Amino acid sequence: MSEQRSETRLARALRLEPGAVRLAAYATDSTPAIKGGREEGQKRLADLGPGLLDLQSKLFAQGRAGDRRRLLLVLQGMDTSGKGGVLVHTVGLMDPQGLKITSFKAPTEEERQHDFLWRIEKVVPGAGYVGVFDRSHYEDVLIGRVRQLAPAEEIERRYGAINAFEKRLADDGTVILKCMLHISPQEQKRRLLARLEDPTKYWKYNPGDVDERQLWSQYAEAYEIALERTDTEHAPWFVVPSDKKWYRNLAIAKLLHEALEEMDLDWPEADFDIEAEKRRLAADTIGASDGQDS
């Protein structure tokens, strides 16, 4: 069974307050329980990279002993509210042997002749990973509502079947980290126009995302519904301020660390006689002749 985790200072900070939730009451650009700027924030995050990888490769080695622990982040936002720079500076830390990254998209044909979770529950972490949703099941009831994709009764009967599932994801031994990106229409609309003035970002610019734009108040209806109805022990929702770059991939980077310290994770005791396995090592003479080190 899940069990409630405790919170660090930055958790806390962080953590969707109880409650009838209202986006605009967080701010966008503040920088809660991390002092200092852009250089020192950039420099802390390098700092934290070894410790991450070290915690997360126990992890993966105890997943390959058997341990059933995963942990899975969740990364939600608006347009240009950095899911990609957190895959790239955050979760680019770790190794890549041991993550398991998805990137969801709209459906297909065959997936949307399934129940909206089919295509989730297909590609949920293994047992020792990092798993990370870029986008997720709450697409299902973000744009499903504010595009009406679906009848209203659905929409609603949706916010239980998420909950349910990230519950059995929890007794499983799934670590659940939300992290919606926070950020302003202001700089959304910068990060937009930047993209148009880079050819190297040409790429990123979707004419839909003007579109989008124009539902703001909607989307943000959305999301806080969503927030509200699926925050919980097992699953809790951090609010993250992303409109400084550097401290969105800081403050992710130390949930990430925070959530592994606390699986209380070391390497795996060996399963195998180490003394009689170094004895038959010393005793092989397979390529004793070459006078090669390896």
Given for the second form:
There are 2 protein chains.
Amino acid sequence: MSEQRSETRLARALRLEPGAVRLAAYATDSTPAIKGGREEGQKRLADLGPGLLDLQSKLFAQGRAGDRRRLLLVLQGMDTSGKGGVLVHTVGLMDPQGLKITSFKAPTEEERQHDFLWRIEKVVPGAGYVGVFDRSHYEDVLIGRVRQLAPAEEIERRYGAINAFEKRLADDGTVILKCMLHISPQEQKRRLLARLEDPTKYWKYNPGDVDERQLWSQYAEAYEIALERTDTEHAPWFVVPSDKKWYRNLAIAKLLHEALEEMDLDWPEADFDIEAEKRRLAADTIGASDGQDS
Amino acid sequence: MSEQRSETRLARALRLEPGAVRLAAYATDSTPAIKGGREEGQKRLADLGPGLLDLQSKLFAQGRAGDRRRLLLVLQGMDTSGKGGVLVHTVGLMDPQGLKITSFKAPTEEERQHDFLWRIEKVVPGAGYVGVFDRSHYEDVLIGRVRQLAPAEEIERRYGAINAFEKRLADDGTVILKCMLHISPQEQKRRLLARLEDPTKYWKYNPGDVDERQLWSQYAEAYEIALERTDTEHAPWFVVPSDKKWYRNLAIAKLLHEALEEMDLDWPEADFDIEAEKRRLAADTIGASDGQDS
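What would the structure be for the form predicted in complex with a further copy of the same chain, rather than the form predicted on its own?
The complete assembly is shown below, putting the previous chain first.
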């Protein structure tokens, strides 16, 4: 079954190519493995919702029944690449009860006094949950590298530390999907300008984003190194063309759906005697005499 | 404007009546202040989604801009009353990025070594967030009272402690809505039986729920005392008839919508020079020469 499915798997189309990574080789405005345009894409995303919810509910139910598996979606990308959009349009299709979303900001004073993975460990999803990282430990080898927030040898050490950390999560039942939302600098400029044109978007605009933008090629290089060194079988990277918002949202929904499907989830068996419980309830007369029994 | 609105406010229809509380006086299968049936109700819930999302986004944006306000929805009710259903169908209409949902279980060993509000304090929503408690500190005067998990004088102390705690949250900008999902014991029996008939619902069935059900009238009394003693202007109780799931989901969506509307939220002003930023971006040529600048 999985072989049959693999022909159309989006994961295959978006998986990072092995070897040296050159982001320029990945188009930002293409729509790999998905036919049709915006309108059709938005409809397909809505249509995916119930299936995604069903799979997530099974994962959650299994978690309650002792299954340790869970899923972690890592979202990385330049400013305006659409991490927030994925949260509302794609992640928002799922049951919020089974989600654990963390939006990482600059580390606090206390967090800086610990290893960079200390604050990450505290918020990894528990059994049955879908965890989502809006930014992540990768910031520590992205802005950390570009802005030299740590000595070079410390940055160097982190790639291996990340791989070991993710391996441990995977070994304990976490399916990890890492998505780089890939936009062009021209698209970022359009989006920043759009925020300046629309009073409902002023709050998303931060002049500091334009300063970071000046370091575009340094960030691209930091991403290339990070992707190349941390792309593993247990925690693969996907490069999601993100100039088209509808494609980005749909692609990540499909990656989530595929990953959950491959977990072969089902509803847990009853861990009690079904017939005995039915008899017990049938004999139960609580509230039978009046509406309230109080 | 608020006077005009008050004529149709659902909050008025569902607000706990002042004075001694007798739950039997509240119908569980009625549909106060909402016309039409299930199908229309489900459609109206879907129609409320975009407005709810818009208001929540403004709250979130204001939180980023320094406004300390936030909202806390407390969901309480007997087993099967539909707290999980409200999370997926009503709370799920909002942006998960701005939600902070906590499902409270029996307190851990460590939590029991602290005051009962210790674990609550840690998860109250921050500025801009919509917090949702699936069960809450009220369990400590509900099952706590019925099962005598603490001495009588300690239970007694808690009502005042809850009021003082909620007052402090309100004084710091938290709008608090407390909803009791009110079902009949007959409806609970139907729902428990339904879980036994449907393999996709076995995982929600817990034989212990039938044991708790035997104490229905004691729980009803504990709710009556709790509601009566903790219904305040700053943290009001609403009794939501919940035998009809569509009504329960829609009613809570409307309560949320009304509460957010009354906060008079708007998009924050720009805290930077808009024209200067436009000029800076217009002059920015990053990525102008090629697609990637790397």
